[in-house]
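Take a look at this single chain, the form predicted on its own, given in structure tokens.
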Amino acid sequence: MPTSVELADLEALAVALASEAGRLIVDERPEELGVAATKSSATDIVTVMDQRSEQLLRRRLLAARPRDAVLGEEEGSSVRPAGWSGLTWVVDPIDGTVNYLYGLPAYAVSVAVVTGDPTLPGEWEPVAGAVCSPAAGEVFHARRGGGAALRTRGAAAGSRRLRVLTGQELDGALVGTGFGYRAQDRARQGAVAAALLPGVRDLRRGGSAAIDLCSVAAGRLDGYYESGLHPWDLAAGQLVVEEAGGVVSGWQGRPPSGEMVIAAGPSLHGALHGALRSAVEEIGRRVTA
């Protein structure tokens, strides 16, 4: 584990680099924006300021930390450099991809820094990391035993501290989700969301499991959950979370993965984990009936 000072200047080096990364995907975004690949589906869209963004994350991790690994969405994973320092920078160049196509605010940049190895499921931890709203003016950042907080620009300029919401009841909370690209993982997540939506006050999807994470800690929703995440989804929004008060975790206290994330304050963790246990249960009953 880094120490106290060394995370500071990893904060500050994520702030810095999100904060770099969302300037450039608002200042160069072409108006007839290109579609440069697609990966899972022909819904999962990877535009050319994807490229871009990430590859301006990569150059300036390589600057600044040469010792350093990165994984990104859109690259995959660096060679380990000689001399590894054992941190790896896990980067998101612009999560929300589709609502950046369209035109919709709800897309950031996520740049996290994390200890072991973060292609492992529960082998690797976020130390530090930011997450840049460029279309709102937010940066949400955190570190290690240092707490989260939030910066925004603009006539609202400032900093505070974040603190997840406390004392809610299931079926009062706010819930945050979101769906993968596949029609197979859509269909098993419709029917999650279904089963889960009597139960509480509403549920939301926002596009960005970033900003969904971010959400929780600022007190904008009250939980958050979704399956077929990966490490650069996560990273930095699971250590916002955490920083400012929130669980997050998988199924039965295991560390949260691709298999299911769930976020939400100390007091309703548990029933939200109980409720979505259920539904999927539920699921599959249905299923071999």
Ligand code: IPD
Second form
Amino acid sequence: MPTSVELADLEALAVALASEAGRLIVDERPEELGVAATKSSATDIVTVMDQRSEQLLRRRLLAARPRDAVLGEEEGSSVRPAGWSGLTWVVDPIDGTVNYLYGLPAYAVSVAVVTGDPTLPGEWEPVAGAVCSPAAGEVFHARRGGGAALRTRGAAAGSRRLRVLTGQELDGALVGTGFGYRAQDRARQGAVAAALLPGVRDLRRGGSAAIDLCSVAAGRLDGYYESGLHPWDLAAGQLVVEEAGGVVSGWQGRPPSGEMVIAAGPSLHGALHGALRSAVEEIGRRVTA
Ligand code: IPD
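Got the form predicted on its own; could you also share the form predicted in complex with this ligand?
The next block holds the full complex; its first chain is the one shown before.
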């Protein structure tokens, strides 16, 4: 684990890089933004700005932190450099790419630095990170043990510490979620959402997992869950929630991973976990009946 001084430097770098890439994807977005490639399905898209944003992040990281490794959504894992520091930067150059393509504001650049191996589910831990939501003029950031904060620019410029909401019952909770890109995953995720919906205040599908997690940290959502997330969707937002006093887990106390991510304040987390578990078990019974 880096020292507290090192963590502060890593957090500052994450903020600077997420902010710079956030400016790039706003300022240099072409008039005609096309789809450059598709991934797991025809709707899982990559734009030229996803590629340019990741290239920028990789260039800056190579210059600033040559002994760290990089895992990015578009280019995958870098080769670990000779004399590897033990740290890996996990970057999502545009989280919420479909929102970005359609001109909806909920997209972000997510930059985190983790210990362990981010390619192995549950075997890594974020230690510093930032999520820049450029259309909102917001940067959420945190470092392990140092709290979480939101920096805002524009008319409401300033910085404030983040705290999750507490004391909410499940039936009054506003819960965020998301859906993957493959049809078979979506059918199951839709069934879980339908089972949960009668028991909560409402559900939101914002379209960026990183912003959803930061919304839990900022008290804009009571909770959030999603299955199928990748480390780059999760790493920075997870740390922001934890440093804002929240709990982020997978199933049954396991670390959050692609299998499941459940994020909420400590008082709501158990109830949300329980309701999701019941929903999944009920759907499993129906499928096997
Ligand atoms: C997606 C978004 C979305 C979530 C998907 C992610 P991308 O990331 O975070 O909210 O529901 O699971 O894949 O593809 O826009 O980087």
